[in-house]
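Form predicted on its own, single chain, as structure tokens, below.
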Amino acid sequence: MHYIIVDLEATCWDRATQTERKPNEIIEIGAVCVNEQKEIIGEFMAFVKPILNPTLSDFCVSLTTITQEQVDNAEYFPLVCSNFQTWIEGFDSAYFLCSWGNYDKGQFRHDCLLHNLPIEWLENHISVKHQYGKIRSKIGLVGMGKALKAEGFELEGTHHRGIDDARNISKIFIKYFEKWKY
């Protein structure tokens, strides 16, 4: 069994001053691939062009860092998640995906619908966030940031950015390895 510590970025706009609610796309996707051993065996990070507001908010820029140049030079979202989903079938086991939160799977789900891809590859999914909430239930549901304060980690890279988060989603993951429930 593998886990694939999973984080995206997607398109965003400020709520205080959005005008009208536009859907979210994947930016960014970032994993990294844990084995049974507690040992990261990969890293995969990708941008990715969307289709339906192409052009990224300042707000977005500013919260994720990732340039509207990056994403214009990125792939569309097809070819993307094609090249994420060998990189997952390249450990040559069964695997679970693991994100903080429930977001990312609706995420993933959402853009796979846009661009009519299979959505089955989702189904063996967990909430590390909201596992971690129950474990530590004296903490309960917090960020990603106040849980590595938490323990005592720190948060190391770039804050929304996919690829550092799920590096840093990951060093909970494997202090708490043997109490996930699949």
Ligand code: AMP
Given for the second form:
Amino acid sequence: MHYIIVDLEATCWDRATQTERKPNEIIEIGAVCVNEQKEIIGEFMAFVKPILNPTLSDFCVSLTTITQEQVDNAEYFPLVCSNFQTWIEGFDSAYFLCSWGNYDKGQFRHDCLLHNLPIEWLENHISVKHQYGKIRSKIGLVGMGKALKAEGFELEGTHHRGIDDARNISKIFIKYFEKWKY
Ligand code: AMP
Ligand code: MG
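Show the form predicted together with the ligand, please, because up to now only the form predicted on its own has appeared in this conversation.
Then the entire complex follows, led off by the chain already shown.
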């Protein structure tokens, strides 16, 4: 079994000023692969070119630091998703997707359905956030930043960049490796 710690970034708008709700669409897939020996044995990072709202909002650029040029030069979701799945299968056909909360699974589902792609590959998934909240019940349901702090880990890289978020989540994943329920 291999564990794919994945974090997505998506198009977004400032919720305080947003008048009409627009659908979020993936703009980055960041992931690390952890083996049974608790080692990070690979990383995946790719930007994705969105189709519904191809122009990033200033809010989105500022939140994620992902630029318009980076998404303009990226491939569309079907190719990136296929590359991601090929990368996963290169380790093992038996895997669990692990993310901080259920957002990432839902966003993957949304974008797969948008592009008429299968969703069964998302089935094996755990929310590290919800399980962490039970394991460390005094801390409870918190954002990744708070959890890192509580565990004495540095938030390395840029928060809200998929690859950096995935690397940071993997620290918590590895620390409590024996505790996760699948
Ligand atoms: P995260 O993994 O926390 O970086 O968030 C994933 C995605 O959720 C971001 O790329 C945004 O699309 C959305 N998001 C996160 N935080 C906010 C926020 N404060 N306002 C609007 N959208 C957000
Ligand atoms: Mg993120």
